[in-house]
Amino acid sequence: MKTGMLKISPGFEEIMPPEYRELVDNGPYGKNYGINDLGSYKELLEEHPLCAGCGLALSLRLTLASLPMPEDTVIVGSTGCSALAFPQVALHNIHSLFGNQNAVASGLKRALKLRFPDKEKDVVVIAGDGATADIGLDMVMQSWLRREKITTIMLDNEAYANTGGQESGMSMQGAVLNMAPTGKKFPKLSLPEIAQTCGCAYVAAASPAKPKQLAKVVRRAILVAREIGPTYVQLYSPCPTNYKFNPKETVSLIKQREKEGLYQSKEYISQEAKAFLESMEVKK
């Protein structure tokens, strides 16, 4: 997208909302901002309707701040808590049917490549654990097996959080939720390992408790997807509403879970992806 398209037409400056004027004057488009620049520019997501202390909202904010080229990025989302925030995101984004997001993203990426053969257009799927690991797992895995050049980011809050607190495939075994009062009966799905087996060139697990690590893996995933093939990032994003912990303790809870071994950051890079990332470092 040409950044000139964002400019306000002459004569309309004073009637446009101040938030929009600020986004045009001081937004991140075409400026190569990153996580270290947060607080110095108008962000792509500020106000949102998600719960206080929502790990998903924090992960989404940091993810948006880590996009290599926000002006040339299209996000494909799905039903879930994140869908409530996307209307407030200052990026092209599509809301797909529940679980259908990777199929939509696959077609979109192919169409953009035909329409703009000489321009990079990043297609990034951002969805919750229900859309990614349960209802949409078929479409997700098939996009990986086809080697679609898209990035899939799961916001893993370990529950169907916006529909009453049902267990999901990503809930831990024994987790007690509003609609799982006796505890979940089977283990958490190991989706990073499934992604690796299905051919993802880059796979990572991170959390908003370590913003710089989160930014690094999101950026790497998008860059690798451009050139090599599908990539997957899993962001641990605990839900204070359904897991009933103090909203201000979200980050400290993540750190505690990591100490206990209940959550682990990880990174898998294929040999081809590793060579590509090393070449990118040399060019800097």
Contents of the next structure:
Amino acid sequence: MKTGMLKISPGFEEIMPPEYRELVDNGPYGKNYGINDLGSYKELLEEHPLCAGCGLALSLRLTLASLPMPEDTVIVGSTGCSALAFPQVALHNIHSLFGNQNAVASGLKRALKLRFPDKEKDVVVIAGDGATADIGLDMVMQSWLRREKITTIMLDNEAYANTGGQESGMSMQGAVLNMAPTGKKFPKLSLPEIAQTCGCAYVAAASPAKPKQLAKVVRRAILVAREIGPTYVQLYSPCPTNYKFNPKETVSLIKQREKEGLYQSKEYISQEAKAFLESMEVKK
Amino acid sequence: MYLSVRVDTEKCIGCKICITSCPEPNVFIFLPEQKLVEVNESRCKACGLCTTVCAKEALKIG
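Form predicted together with its partner chain, following the form predicted alone:
First the chain shown before, then all remaining chains and molecules of the complex.
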């Protein structure tokens, strides 16, 4: 995308909404901003309807701020809490049917490769745990097995939060939710291991409690997906509404869970991806 | 009257940790010359997440 496309036609400056004017004057496009620059430029998101203290909103905000090329990125989302914020994202984005996000992203990536053979276009799937690990697991795994060059980012809030709080495949064993009052009977699915087995070149688990680590893994995942193959990032994003903790405790809860060993940040890089990332770091 | 976070400008050192811990976009604005943060009160949902991460106790909900 040419960043000049964003410019407002002369004479129309005054009637454009102030948010749009702010985005044009002070937006992130073509400037290579990262999370360290947050607060000094207009972010990708405007207001969103997610709950106060939402871990998913925090993960989404940090993820969007760490995209390497926001102007050439297309985000594919799916039904769920994450989709509530998508209309406010100042990026190209697609809302797919529940669980179809990786199939849509595969087709889109191939189409973009044919249409723009000389340009880098990033296709990033951002979906919740219901769409990635339960309903859409088939499509997600098949896209990895086909080695589609897309990044899959799962915002893991351990529940179907948008529909009132059902248990999902990612809920912890014994988790009591609004619509799972007797507690979940089987353990949490280990999707990073599945991703590794299915051939993802880069797999990571992180959380918004460590924003710099989150930004690093998201950036690496997108860069590896451009050249090598599919990548997967899992972001632990607790839900204060359905798990009924105080919204101000979101970050401290992640740290506590990490201390107890119930959540672990991990990173797996394939040999090929490692060599590629090292060559990128040498270039810098 | 809505609740919003308030910044104590004497205690704030401009470490930006509140900016990267806030789930709401564009609530905190960083002022590089003064090395302080400013709050856009109309966007704050008063969840209090920033107050728990601020090591200098410069933020309060009120």
